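In C-alpha cells, one chain follows: the form predicted on its own.
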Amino acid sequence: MSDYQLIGPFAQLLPMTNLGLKGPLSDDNLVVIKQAGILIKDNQILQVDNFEKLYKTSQPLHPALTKLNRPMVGLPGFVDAHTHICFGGSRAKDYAMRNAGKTYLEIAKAGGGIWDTVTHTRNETQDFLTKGIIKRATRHLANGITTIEVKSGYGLSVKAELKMLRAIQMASTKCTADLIPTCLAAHIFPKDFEGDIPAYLQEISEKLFPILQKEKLTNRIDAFIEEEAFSPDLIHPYLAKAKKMGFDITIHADQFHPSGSKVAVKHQAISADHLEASTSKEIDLLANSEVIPVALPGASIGLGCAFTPARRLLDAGTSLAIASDWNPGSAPMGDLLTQAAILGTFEKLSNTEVLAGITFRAAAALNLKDRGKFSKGNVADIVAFPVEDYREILYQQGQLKPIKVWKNGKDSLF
C-alpha cells in the first residue's frame, strides 16, 4: 500500500496558512483555493494546491486516490479546547429551575448545581464514565471535531479525579478523536473535605499531581477562579508548584466576576476560559500577554448571561479561541459550531475569526501546534461539508453538517 494519499477535488479549501494567531482577522485574507486537492503522506499534509496539477505531479509517489464525486468545501478538523464530558447524571432539573427564575444558591440547596454532578459522578465506576466519553466524542467527531479536551474535576478528591482521568485516557485509545485531558481538581471545594481551602489543595498538589505524571494522565493543570470556588490568593501555591513540575496552566477566568485573567497572566497560562465578566482592565492585561483567550458561548447560551466579549479582545491585540463548554450543568448543548456561529453574530466576528477560532486558534490554546492548518507536516485531519461555499456552513448556524470526516488522512464518518 502506498505511503501517499491524495483527497480532492474540493469546490473550495481553506488551508488557514496565512492567518495570525492574534488579532482581527477580515475575510479579504482569507485563501479559498477553488478545485483543490490534499496530498497526504503517512497521515501527514504534504502538500494543498489545485487538484488536477497535484494529480499529475504526485503520478510517480502512486497515491492512493479518494476521489470526490460531490461538491464540498474542506476545512482542517475542528478542536474543541473546552469540555467536561466526562460525567455522571444529568442537570435538566436545574435547567428548568434556572429558567424559572432560581438562583444559583437556591438551586443548591435543591440539591443542585456542581455537587449534585459530583454525587453522581463518584457514584458511577470508571467503566460507565469511559463509555459516556466514547459517546459523546463520537458525536463530537460526527460533527467536525477531530481534537477534543476532556477535564476531570467532577471527583474533587484524590481517588475520585484519578478515576476520571484514568476513564479519559481508557476512552482516548477507544476514539477516533484525538482527546486531550485536563485535571481540574480545582473545580469548587468538596463540601465533604475534612480541612480548609488551602489544605485540599496542598493534598491535590502532593498526592494527585506525582500519580498525573507516573501515568501520564494528563501535562495540563485547570483551576476555577472565582468567588464560589477559588480566590488568586489562595490558588497561587497549588498554581506554582504545579508550573514548578511542568504542567501546563490553563484558567477559568472572569466567568461572574473579573479576577481569573490576572491569575492566568501571572502563572503564564496557555489560556484562559470564559471572561463573560472581563472588563477593559482584564482585556488589556490579556492583550499584553502569551495567554489566549477562549469563549465559550455554550455556557452563555445556557446561563442566559452575556458572551465573552470577543470584538473587543479581538481588537484590543488578543487572540481568540471558541470551545464549547459541553456539561451537564451550564452548557449541555455540546454543539460547538452552532454555539460558535451565534456568537459571531452577536459579537460581529467574521467569517474567518469564527473558523479561526475552532481550528489553529483551538488549537494553540490546547498548546498543539501540529493541526488546525493544512500545513506540512500537520496532522492530516479534515473536515468536509457538501456546500460550493464556505460562507454557507456559518450562515446555516450548526444545522448543515459534515458530509465527510477525515482523521489522520483515514475517513472516519461510517
Contents of the next structure:
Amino acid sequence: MSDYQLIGPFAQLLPMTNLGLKGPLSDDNLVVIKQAGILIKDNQILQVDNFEKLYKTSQPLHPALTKLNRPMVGLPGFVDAHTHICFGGSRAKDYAMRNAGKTYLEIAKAGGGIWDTVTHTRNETQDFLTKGIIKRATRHLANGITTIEVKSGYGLSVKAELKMLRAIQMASTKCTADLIPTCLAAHIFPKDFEGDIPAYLQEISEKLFPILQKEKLTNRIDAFIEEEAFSPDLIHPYLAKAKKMGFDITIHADQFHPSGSKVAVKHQAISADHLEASTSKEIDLLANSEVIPVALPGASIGLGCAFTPARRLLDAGTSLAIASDWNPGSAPMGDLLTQAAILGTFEKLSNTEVLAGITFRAAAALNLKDRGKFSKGNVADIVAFPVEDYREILYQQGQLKPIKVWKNGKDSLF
Ligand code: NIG
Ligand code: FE
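In place of the form predicted on its own, output the structure of the form predicted together with ligand NIG.
Below is the whole assembly, all chains and molecules, this chain first.
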C-alpha cells in the first residue's frame, strides 16, 4: 500500500496558511482554493492545490485516490483548546436554580457548584471517568474536532487529581481525536483540605507535579484566578514553581472580575481563557504580550453572562482562540461550532476570525505547531462539510454537520 494519498476534489479548500496569529482577519484575505486536492504522505500534509494539477503531478508517487463524490468544503480539523470533559455527576439542578434567579451562594448552600462535581468525580472509578471522556470526545470528533484539551480540576487532592489525569491518559489511547491533558488542581480550594490555601498549593506542587512529569500525564498547569478561587498573590509561588519545572502555564482569567490576565502575562502563560470581565486595561496588557486570549462563549451561554470582548481584543492586536469550556456546570452544551458561530454574531467577527479561532489560533493556544493549517508537514487532520460555499458553515450556526473527518489522514467518521 502506498504511503501517499490524494483526496479530492473539494469544491472549496481553506488552507489558512497565509493568515497571521494576531489581530483582525478580513474575509478578503481568506485564500479559497476551488476544485482542490490534498496530497498526504503517511499522516502528514504534503501539498494542497488544484485537484487536476495535483492528480497529474503526483502520479509518479502512485497515491491512493480518495475521490469525493459530492461537493464539499474542506478545512483543517477543529481544535477545542479548553474543556473539562472528565467528570462525574450532573449539575442540571444548578442550571434550573440559576435560571430561577438563585444566587451563587444559594446554589452552593443547596449542595451545588464546582464542589458538587468534585464529590461525584471523587466517587467514580478511573474506568468510569475514562468512558465518559471517550463518549464526549467521540461526539466532538463527529463535529469535526480532531484535537481536544481536557482538564483535571474536579479531584482537588493529589490522589483524585491523579485519577483524573490517568483517566485522560487512558482515554487518549482509545480516542481517535488527540487529547491534550491539563492539570487544574488549582481550580478551587478543596474545603476538606487540612490546612490553608498556601499549604494546599505547596502540597500539589511538591507531591503532584513530579508525578505528572514522571508518568508524562501533562506538561500544562492551569489555575482559576478569581475571588472565590485563587488570588494573584497566593498563586504566584505555585505558578513560578510550575514554570521552573518546565510546565506550560494557562490561566482561567477575568471570568467575573479582572485580575487573571495580569497573572497570565506575568508568568508568560500560553493562554488566558474566559476574559468576560476584562477591561481596557487587561486588553492592553494582553495586546502587549504573547499570551493568546481564549473566548469561551459556551460559558457565557450557560451562565447568561456577557461574551468575551473578542472584537476589542482583536482590534487591540491580540490573537483570539474560541473554545467550548465543555463542563457540567457553566458550559454544559459542548457544541464548539454552534458557540463559535454565535460569538461571531454578537461580537461582529468575520468568518475568517471565527474559523481561525477554532483552527490554527486554537492550536497556538495549546502551543501546538503542527496543526490548524494545511501547511506542509502538519498532521493531516481535515474536516469536510457537504456544501459548496464555506460561508454556509457558520451561517447554519452549528446545524450543518461534517460529512467527513480525517484524523492523521484516516477517514474517521463511522
Ligand atoms: O471554566 N471557571 C471555572 N471553571 C469552569 C467551571 C467549572 C464548573 O462550573 O464546574 C469554567 O467555567
Ligand atoms: Fe474552564
